[in-house]
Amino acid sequence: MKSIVCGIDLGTTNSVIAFLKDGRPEAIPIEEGVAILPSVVSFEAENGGYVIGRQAKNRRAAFPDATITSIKRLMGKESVIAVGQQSLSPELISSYILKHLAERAAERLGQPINKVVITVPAYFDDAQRRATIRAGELAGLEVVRIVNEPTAAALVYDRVPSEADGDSPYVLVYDLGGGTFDVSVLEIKGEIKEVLASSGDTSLGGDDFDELLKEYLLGELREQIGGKALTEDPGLRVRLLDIAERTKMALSDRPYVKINEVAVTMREGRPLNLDLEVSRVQFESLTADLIDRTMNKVEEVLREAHLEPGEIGKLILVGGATRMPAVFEALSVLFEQPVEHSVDPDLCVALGAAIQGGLITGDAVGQILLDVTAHSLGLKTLDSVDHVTREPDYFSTIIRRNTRIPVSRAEAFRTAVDRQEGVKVEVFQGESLSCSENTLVGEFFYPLKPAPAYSPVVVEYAYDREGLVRICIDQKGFDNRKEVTLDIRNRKIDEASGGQPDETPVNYLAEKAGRLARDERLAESVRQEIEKIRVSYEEVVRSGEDESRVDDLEDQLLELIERAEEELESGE
């Protein structure tokens, strides 16, 4: 059996290991059927052991002395964790994480990984270099190379067909992860990949975003108490640190998030709860300062490499913390060009670690082949008019185009006038501002209940891999919601009646969830249990049995049909 060379993305906050497939990179589930491992390690001080990833990471609020992230910032120092009575390198206890990484795979693929490729940040020195090699031997691998990210994401998305593919040779890879931010300007000839020009922040990253969060919500803590101090508690910190990075992602697809946590602290004997809601634009607000600085660095390195923002030909996402729509506005004011999403920011470097894997060991890569959205979906809006028909005519995207799929993305919109009766809703697709120079997929009417002028409305967008699109609407602080489900391959439009969810989440959930139970390529077990919940959700809806029971079911559906799609996407 050909040996197998392993990509592997060593991060600050998550890690990921992937390998070629018949040409093509996949991350490889390390834990619960999940490619990410939180790059934590926790000791455990009864048995002398450790544990690593997700277990480690719910032991931080209980052992926050034993447990240690963000080791990568340490890589290359000459520094000592201390964890009891021991002292441990940085490089001893990343090897853990590689370690760890390299037999789970080993599990999953049924061989065992001796040799990998293992990404760094550009900016990184001789010594964080060697640092990494030196975790790689540690954790007894061979470590064939150490590859730039922004060169990782760069050999992916040279496989990914892009019409923003044009005759600049130049790429530039924002790279935002937990803990880090850098940005790189390469100049691309052919297999030629050089890095013009690099810049980061090792004291930048998601983490940052989490913890201004986490401090607005302690905020809120003491105003319960008459504006007093509260306790040093690090459980406390760790556990509001969760709330705000959960908080932080929601807010990625939504323009609101309800927290409702309940005793997060004690205070003289009583539990203190948290129960507001934040919305995105004070999240954005919050952390305006942090996405300057990034663009600071953008500009800088664009000065480095003596390029102005016009010659740039691709702009690539690399890192969770891109998902924020922030991230996103903030790159289309400075750059024209299209802004490159479509692979997994999360997975991108090491998928691109597979890929250099595999061309060191002489196999062929082919094209990555993604399910992503061919064309910006969002509605009209009040925002411009037609200068001619004087007609409302802005398109507010709410997915944009190369979007992977399935996804589910929401904005908030704001009513007109006093007292509206309700609204036209126009769901366009296409890439011009002008409603009238995009395509019509379908239209309904949406009744308002009655309410001040400029009262929000959210519009929520889901879209999956059979061309279908659930839009549901909700006028906030009324119970007047509304779901329709759009074809958008046929033009169909399913719309429900009087505004209740009882007609379109059966057909559309239920409607998927039948194909899924007849498709052979799943095991039985699998169908049965989904056609099992599918009948019982149909009959409940139907017979408008209490909400909370037609609520339990579907979330047991929509889990069934995500983990039957993973499992006939990753057979493919």
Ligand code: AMP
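Rigid core here is just the name for the largest C-alpha set that superposes within 1.5 Å across the two forms. Note that the coordinates shown come from a computational prediction; the quantities given were computed from them, not determined experimentally. Positions refer to the first chain, counted from 1. Compared with the form predicted in complex with this ligand:
- Relative to the superposed core, Arg24 shifts its CA atom by less than 2 Å between the two forms.
- Core-superposed comparison between the two forms: the CA of Leu37 stays below a 2 Å shift.
- Shown in the overlay between the two forms, fitted on the rigid core, is a CA shift at Leu522 of 2 Å or greater.
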The other form holds:
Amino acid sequence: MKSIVCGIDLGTTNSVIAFLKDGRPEAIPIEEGVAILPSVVSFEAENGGYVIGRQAKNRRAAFPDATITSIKRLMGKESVIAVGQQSLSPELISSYILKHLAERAAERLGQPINKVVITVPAYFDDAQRRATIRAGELAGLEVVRIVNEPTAAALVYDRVPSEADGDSPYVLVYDLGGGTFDVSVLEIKGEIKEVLASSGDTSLGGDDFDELLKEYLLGELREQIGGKALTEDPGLRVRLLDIAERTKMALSDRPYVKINEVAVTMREGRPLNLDLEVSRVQFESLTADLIDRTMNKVEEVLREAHLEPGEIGKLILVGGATRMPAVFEALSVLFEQPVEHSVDPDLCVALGAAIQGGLITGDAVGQILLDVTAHSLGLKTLDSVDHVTREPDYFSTIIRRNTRIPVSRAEAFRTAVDRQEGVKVEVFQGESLSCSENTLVGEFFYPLKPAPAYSPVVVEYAYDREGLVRICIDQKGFDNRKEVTLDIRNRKIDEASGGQPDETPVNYLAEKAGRLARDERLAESVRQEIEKIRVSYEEVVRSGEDESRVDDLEDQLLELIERAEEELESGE
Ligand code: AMP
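Here we have the form predicted alone; I need the corresponding form predicted in complex with this ligand.
Next comes the full complex, and the chain you just saw is listed first.
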């Protein structure tokens, strides 16, 4: 049997091992079907042994001195880590992680793993690279190559079909992990990827976002008890950090997250609960400085490479924390181009290392086909108007193109006027900021409960592999939820409503028809036809007798409205 060369991303927070299967890189599940292994080692005083990964992470609160995290930061330094009676080198501790990955992978693949490619940050110096090779050797592995992390990520995106591939040979890799931030500019010359410049901050990562949110939660908890001090409770800090991280992750997909945690600490013999809602807007304003710090580094690396933002051909996101929408937005503003995020940012580097392994052994490496959304999906909002029709035309994206499916994302929108009766939800797909240049894939009416202007409405799109999009629309603070399923491939819409019984869009349709019936730009015959149907429609709705007749008239009215609008548009 031909021996395989696995790729390993030996990360500060998490590590991943991958291999090439039929020419395509695949990450290998290590713990309970999950490929991401926390880079944590915890020593057990009882038997002199140690545990790795999630189990080790879970021991951290109870055994902080015996649990080693972020060992990567000490690689290549003359440090000695004292654990109980033992003194251990960073290389040795890293070797335990590597050994664990190789052993689990061997079990999965049913063959021993002897050879590996390991990735390191572009800024690692010679001593740090040598220490990484040594860690591999201590784990009983032959390190056939050390590869820069951004280079590994670029190797993956080389094989992902993309429309962003222009003529520019320059790629920028933005890597925001748990504890570190790295940004590099690469020049691609055929198979060779050269790091032109790299920068970063070894003490900035997703953990800092958790820390700021944790401090905010602590403040809220104090407020709940009338601003009094909380007694020192080490368990509370750990618990709040965990809640903060989970909340941060959920806020990447939705605009509001409810926190409802019981007994986060004890006060005067009674458990204290944490019960509040955090919005993405709040979280982003708490953490805006952190995003700015990364963007300063991006600008620094561009200066070093003597490049303008416009000269970068491709932007690649790596590291779990790049799932935060604020990262995407900051980069889109500076570079005015789409960001490549279709490959799981946690796995990308290991996948690239596996590709490098395949290239070394001469294995064919094929294209990477991903289950991603082919177009961005969003809806029409009021932010701008079409200059011809004077109708709102702004396309607000909910699920961006090239997002892995299945996926579910939600965004909050605001009503325009006091006591707004409802909204016509028009679902579009495409890449233009103007709906008129995108494709309408479905529309429906959503009646609103009386509320002041600017009250929030949350719209959630859940996109599955079959091309079905479930749209959930919810007027925040009211029991007013509507669910609609849209078949993107066949353009069919299926409405169902939760909470209150469905209401007919009578006011909306009648009002729109009435306006068109008075529009002198339309032919008199068309206006008469609209008015006739409108009157019958209102009568039938008022009598509330014949539901199928209401549906019929509604269809006729919608058709007439559409025709009239088309006529107006072509006549302008
Ligand atoms: P990495 O070191 O690349 O594994 O990244 C780990 C960091 O990514 C941690 O700080 C995680 O909290 C963060 N992370 C993972 N998933 C998400 C998400 N959906 N939204 C925001 N941060 C995330």
